[in-house]
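The chain below stands alone and is given in structure tokens; this is the form predicted alone.
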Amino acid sequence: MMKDPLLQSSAAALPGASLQKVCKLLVLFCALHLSVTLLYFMFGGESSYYTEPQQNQIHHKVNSSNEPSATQEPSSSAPAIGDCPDPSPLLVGPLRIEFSISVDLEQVRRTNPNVMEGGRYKPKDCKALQKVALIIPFRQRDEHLKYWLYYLHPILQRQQLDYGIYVINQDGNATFNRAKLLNIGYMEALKEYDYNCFVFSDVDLIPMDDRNIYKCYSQPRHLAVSMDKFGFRLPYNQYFGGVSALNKEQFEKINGFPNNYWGWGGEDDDIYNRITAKGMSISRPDAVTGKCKMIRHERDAKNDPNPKRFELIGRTRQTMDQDGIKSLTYKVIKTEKFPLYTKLTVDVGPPPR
């Protein structure tokens, strides 16, 4: 029997329409099924499937950051600054020094705005080749002390120093006696930072030219070379006052300053003969640089010429390392915080009968 064309055409077509219907229908269900799945991790899955390892990892930063483990080394988030240029880069020269003026302590205060309380200081976009204490011995003098912290503050910061001013007011009115007071200075002055280098300072004198770095060398430092008082030259070749400075090796060495001098005079050319017989020398700035000026003043009361300071010079070789450093007494009575200074008012002890 012969089969319609047109029946057996339409017999051959119906499996491939079924077939193109199931595989529409079997697209459409993997793109839901697709589509299901992403918005169950968009919206649901991720978030429950990270939770957990999210919440330890904080909490080991956490324990990282409170309490590093032994082996490892704390992270520090501030880059390393290098060291400071020799010379500071800052530093003007000659320098044009006025007591006719007034000084307010205030306005000096505020013209020094990276001076921190107790008159510490160090710079902040290099690290400081040292770290120096300033030490002033004091006694009633209130009015050079208002010029010393006007022109030093400026001085020492253009010099970038790592520095601290510490002002040793000897209580009473007994006998002055200068070098006790430095050496109670150098004593203090520890407690509070690791200084390296100590300058010692009379409150009266300038410098002149801020070339004239108050710092320390590899020998002991006359700082105060030619002063207005001598007609800026030096007195005299052994002549180490006003200014000086050392490191704490120098100072140790010589077992410190004698604290035998009441009066005025001689501890200076004690101390050269200190320095001197355990081999050292002075070093000066020359004498244009090392120019300082003083500010006029009457002989303070209780500062007389010591009578004995002569006998005591001569006997600096014998005496040196007994009276110093080894041997220091005193108290300290008051601390006090200025916003410029730190001053320590200290009793010293009675003068020998």
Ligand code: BGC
The other form holds:
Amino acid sequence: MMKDPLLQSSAAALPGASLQKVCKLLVLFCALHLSVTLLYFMFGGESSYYTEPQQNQIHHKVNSSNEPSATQEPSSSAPAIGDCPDPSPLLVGPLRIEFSISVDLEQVRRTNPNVMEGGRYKPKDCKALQKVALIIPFRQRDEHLKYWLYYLHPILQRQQLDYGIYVINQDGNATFNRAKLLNIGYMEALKEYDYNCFVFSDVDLIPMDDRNIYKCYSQPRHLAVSMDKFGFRLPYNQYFGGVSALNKEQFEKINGFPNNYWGWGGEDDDIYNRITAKGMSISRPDAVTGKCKMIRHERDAKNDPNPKRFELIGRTRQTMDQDGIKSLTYKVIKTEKFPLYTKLTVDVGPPPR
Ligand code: BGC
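Having seen the form predicted alone, could you give me the form predicted in complex with the named molecule?
Starting with the chain above, the whole complex follows.
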């Protein structure tokens, strides 16, 4: 029988006993290596393998929040997928606002097909940066409301907000109480959706530039800074009337708005006092972006200037922690869901004699 020449030569090179020893050592080494590897995968290796993806998950969660995060990394972590860009690419800037045209709400509904019942909207292609409840204090101003809806729905959609419109209608004919209606709007809107921003707007004020974003900022925001009625400037530096925006935290910090201003005037000055008393400041757009137009009208019945307003404004710091959202009482009489807005008719109670 022919022998394998290679085998023959190596066998010849090593003596039999040494070859056996080398083979045994080799097998032992392989077995040891195999068991160490197995043990590593079964017990030791697993946790460290999954550490990184878990951290990444948490990281993404933080980034997907709507609030700007102080811990966000500049370029390494891209914004969470689907967040709407800031600013919205749909903005067009200055707008022509006229009140001589006639507005038909059925037509407004048709031209805003993505607005859902109750005046709710959210962008389809991206996650809105904020969830905004728009609160309008109201009584017998249907004509003005038509213009407001006609102009604001397209603007708010271009601003890519997740929003809802709440018209808070004061029941009865007693003296009007704007700030209390706003408090009620805040409470009621929150019962419906997890809003994180509240824009309080008079029904007769329309922004003239869609870059004046109806959202919340790191400080309470005054939006109606440049009204035609005041010659496109602030009537005074502390003015906080017309349209303002506060996030939930800012609103809670000042105990909401006062409930005891009956009739015209002063409640917005009280809100200003509350904000500064709690160490916050007012944020505003510039005078061009902040331009807005007011629908001219006669003074409403039962909304005469409040003679007590000066005295009340002088005592904000003493009264604000008691009078506000914590002491608010009211009754909802009727809830109506219209295609372009939600209307809540509320009993605010009687004014003091
Ligand atoms: C009133 C405010 C009002 C402002 C501008 C002030 O005297 O107190 O409530 O917004 O005038 O009309």
